[in-house]
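Heads up, the chain below is alone and in the form predicted alone; it's given as structure tokens.
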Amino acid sequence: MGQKTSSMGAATMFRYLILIGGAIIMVVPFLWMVSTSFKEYAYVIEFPPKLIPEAPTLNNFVEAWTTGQFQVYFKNSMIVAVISVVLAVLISAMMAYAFARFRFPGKEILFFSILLLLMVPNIIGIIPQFLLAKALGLRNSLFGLILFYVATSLPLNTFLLRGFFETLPRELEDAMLIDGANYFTIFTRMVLPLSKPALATVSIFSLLGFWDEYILALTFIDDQTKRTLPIAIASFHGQHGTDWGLVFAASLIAMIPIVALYIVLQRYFTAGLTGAIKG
């Protein structure tokens, strides 16, 4: 009994030490990128590197927000963000209800087409998803930038919500229909609101890639009025340096809407992952 008391004590010890490790190599350089938004430029590569800068400093943050057009940027990817999530989540929602609940010639064929596109970079397509935003007119605008976000988006949004779908007890949906309710009714009144979980892990998921997003970006808009934050933030970057004070505090101006989106959301965001993989 000692023995075994003794290497099971062994193993937990263990793998205290394996997250603590990896807690480590994914704060440390976040606290680095902190600590370098507030140092003057003087200070950002100075030998031996302190993580605690003895001058702090905001005007990283003030010049990053009034440089250029970095205002403006910041506007078009809210708008851009904030009407792809809504849109994705929508059609994604009813995509995976159909999916969970309904029989149609094919369903098990598109939802293993749905799952294959999982498995393909975005990259892959953007030659493809380039000549078809020309093809339709819908290079360098915003909207055509959301239709491609939101397309993109379907496959994992789809498998996540589908998952979480088919845990829901079909008996209340059979209530709901001997009560006279039509399938809309069911998907409106019923289905959202009891899957608020997995919608909040969605809508955070589909906020980190449309928000985060450069390379469509980069390639469909030609308009600096019309850019995005990631294209703002790699302007910073110089030919023959980059101060990194700016980029940094860029970065963190960029995560304020992320992080209050998951601050508002993260007691929904654990219990829809899990049951999106249970399903």
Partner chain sequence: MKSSMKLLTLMGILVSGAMILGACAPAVAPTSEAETQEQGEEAQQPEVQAEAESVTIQFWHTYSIETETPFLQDVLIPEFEASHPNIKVEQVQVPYDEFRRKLLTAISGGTAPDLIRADIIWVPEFADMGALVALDEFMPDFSTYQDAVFPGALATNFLNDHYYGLPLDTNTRVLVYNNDMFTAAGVQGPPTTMEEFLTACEQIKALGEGKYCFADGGTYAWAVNPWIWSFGGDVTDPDITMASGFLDGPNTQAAYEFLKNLVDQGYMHPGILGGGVDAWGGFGNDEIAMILEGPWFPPIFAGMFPDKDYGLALMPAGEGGPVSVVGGEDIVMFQQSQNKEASAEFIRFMLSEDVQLRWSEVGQLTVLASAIESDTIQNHPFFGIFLEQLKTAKARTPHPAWTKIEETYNLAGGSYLAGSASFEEALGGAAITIDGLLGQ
The other form holds:
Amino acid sequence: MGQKTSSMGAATMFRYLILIGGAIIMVVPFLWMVSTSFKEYAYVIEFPPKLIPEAPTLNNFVEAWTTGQFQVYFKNSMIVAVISVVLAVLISAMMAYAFARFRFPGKEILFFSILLLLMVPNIIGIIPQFLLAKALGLRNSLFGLILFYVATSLPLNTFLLRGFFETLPRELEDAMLIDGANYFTIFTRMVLPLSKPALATVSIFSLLGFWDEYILALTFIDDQTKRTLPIAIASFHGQHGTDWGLVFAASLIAMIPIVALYIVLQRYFTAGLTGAIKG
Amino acid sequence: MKSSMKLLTLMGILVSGAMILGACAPAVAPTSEAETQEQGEEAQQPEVQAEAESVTIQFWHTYSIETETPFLQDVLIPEFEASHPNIKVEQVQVPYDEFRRKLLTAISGGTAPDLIRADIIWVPEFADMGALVALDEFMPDFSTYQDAVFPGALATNFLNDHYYGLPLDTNTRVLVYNNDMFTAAGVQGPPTTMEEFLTACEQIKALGEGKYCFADGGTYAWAVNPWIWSFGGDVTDPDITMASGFLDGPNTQAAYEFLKNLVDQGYMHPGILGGGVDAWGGFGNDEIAMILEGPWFPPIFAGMFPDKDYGLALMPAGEGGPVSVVGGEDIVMFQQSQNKEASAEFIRFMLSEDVQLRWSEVGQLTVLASAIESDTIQNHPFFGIFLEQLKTAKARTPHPAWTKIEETYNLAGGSYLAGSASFEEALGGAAITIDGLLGQ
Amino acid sequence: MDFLSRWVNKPVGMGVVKKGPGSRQLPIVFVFLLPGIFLFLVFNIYPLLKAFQISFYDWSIVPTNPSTFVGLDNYAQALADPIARLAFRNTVLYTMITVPGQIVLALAAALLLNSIVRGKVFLRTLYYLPVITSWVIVSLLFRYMFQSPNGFINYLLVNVLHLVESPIGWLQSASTAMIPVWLLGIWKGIGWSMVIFLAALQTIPAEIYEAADIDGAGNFHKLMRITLPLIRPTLVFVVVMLIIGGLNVFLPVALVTNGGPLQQTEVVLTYMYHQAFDFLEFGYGSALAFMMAIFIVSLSFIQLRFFRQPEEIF
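After the form predicted alone, can we look at the form predicted in complex with its partner chain?
Entire complex below, previous chain first.
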């Protein structure tokens, strides 16, 4: 609700109280995870949770970072995630622009069938996808993973971006056309720059999906030097018992880039939003 | 425009971050062989050419990432490669929970590895699919190994008159008892019979609220079979043709009734009915007096509760004696392998006495009968009781439909223990279903 | 993120595209569409069609073994399977509980956050933390919290709040085992919806509220008459996305109860997964997945009709 100078005092206090209470519920499991990650031999999770473990140690972080090829996996994940996000955003923006601005036969049927894909559970596709990857020589390749990731993220991205592109002022575009610009110039010089908030949003949504993806990565990649981070974390789960301190430490390391990106982008797209769209 | 620059800068930072990471990462194992192999496979090169030169075999396993995988990767494989200059071994560690899915998908694509270390309960299923090489046909010296390993562990590889693998490591569950709780409750030493077990439970119960005599994670075979067998019952007849008369037979019924009594009296931790139980934590914190555990337990538990006073004993004996369940892993070779001779060499290496004994030092109990006499095993702090238990331990039904069989009586046992079905309804019904599965 | 809110105003299939581009532009359209459509057809449609084909077979996983065509048998089996029916019921129930739960709490958090000045960014990040924490880890923590008899929740209910006499066996009984799963689904989802709501709320001009203040409108009145109608398109978008997500629920169930006790908490996808990868019934598993897909698609058609108000159809 809007800012109201008259509602300072008790009402504001009350709001903060509820918000902070809610934040505690949202954050406690996370703190628990952080606390356990500083504990050695945490095969059993301590209950009730202690915020500061008895003998805190950084060993889990050191071990996670140096066990196996964790750093290689981290690098692989970075490469896959960054390239996938760039490609996914670019390709879906192109598609979305075509849907938003042009008329062509079969347009709505095509758009709707892309949307349908959002609704089909994709776990069952794992075997056909594997057979496809094998036939195309995309097994054991980060590039292969990227192609699958980009394709998976297309429906939602295209859907979101089309909605946004349709809100862009058409007059600007017409003016550029009259000035002799072609559609590719319009797309790169006008549509993309004006769509920063939307692009930032689809970037973070896509990235979240790519960064955690586990099933395809594990199934497609046999070569241990080409694995990604979620597999490294899963490898710390033992057959007969799991050192949760180690797993949590590894997960926390993996979360750092995502949290950093989220903090940077959330400011960015909130700022861009109030300026670019409402103006 | 300014903001999009920011976005680009950010991407740039991420990419360069990735590169820096790459630069400071430790040198990784050379992969050129693996890649050439892979390309060769994709390009459908004739395999003869590959055989003549150096070949690479792929070995998938679920060894622990902390100690066992480094031992395999940094010690055993270099040794093997030194003595077999034409063979390279590429080991692939796969998390246990995902192993089946990854393997099944690979089989469907014709890209199964040459060798895997498989949980013993998977082998008959893969063999039945036609995915595995019958080792007793392929390896001329198979009988040497057949005679050298524990028969119980070997039996898990047998299907339709052939052996499809060799055991690699074995284990079983023994009774782990909490001395602190025993002392507090006045229990004298570990129970050796079912009667003593029940008496101990009565005494433990008297300790008060939240104290449990025994705990297990559910009604799956790994948990209930030791009770069924120790009571003299069984899941099927010895020839694995029917479950009726066995799974619902009088001795099996006695075992399930015993367990149900433990639940009803509050001796058993309720986690067995669903949700599982944090048995190690409960044991360490004096909430649970007894559990069944494998040889991985002592070292891990010592790290968590270094001062805990506990003991290891045989499964309590019933009419069938003290019988526990055999676990462990087999090594099996896939039909899809292009390098079967080289793979057989690696199997021989993994089953050599020297390698087997060194695996034991890392915590993998050997399958070689001769190794029992060795100093390594004789002087080991806790292997002795597991080997003693292994003498009578039995393997779960080696049958291609095992996964469904287990699911059937797991559900039936669960509904009986929860009181939602009578023994006859639950296990009798399950026996009929399993009869059908066995007949297929 | 106001753009999210535009999609119902220009609903699917109803886009107001000015006349102009004719057949002359077809090559341009083609170039814009080509990369996306190519990836889409190869990596999405093809595997799906293949899986659809598998659903008509008693499918053998080993390529050299023959698979038998069984027609609609797998689908008939699914219709007659009591556990499949239960799984379907559980899936729908999960959606009916977690979607309103997430919407209400996320909206409340967004409204509150929008009304404060200090610490807004910090609090918003905290609320978003569950979204970016891995499912495996939060599921494990939820399982620990709901353990019986000595879990955190039981401790809270029995020893601190004195709401119940004796500990509840959350995961041991079919009637309570879904509760941790629902709570996990809601808890982990709040942040995502909240971020979107917050963006929509920020686009509402403060003047509208000031005008309402002059008219002496109360907070509740402003919420119902101003805020909700203005963010309605965003609300619809979030509801649709959450329903799709809810019906596709897999991880929280697989990781917290894994269908237990006694298969009573199976949802469609966990049951499908067991059939395919535990029992190697890939044909049956595919059939289950496609029946679910058909249900979701039909539901989406109904949703589109239901949420579209007359004035929104141009």
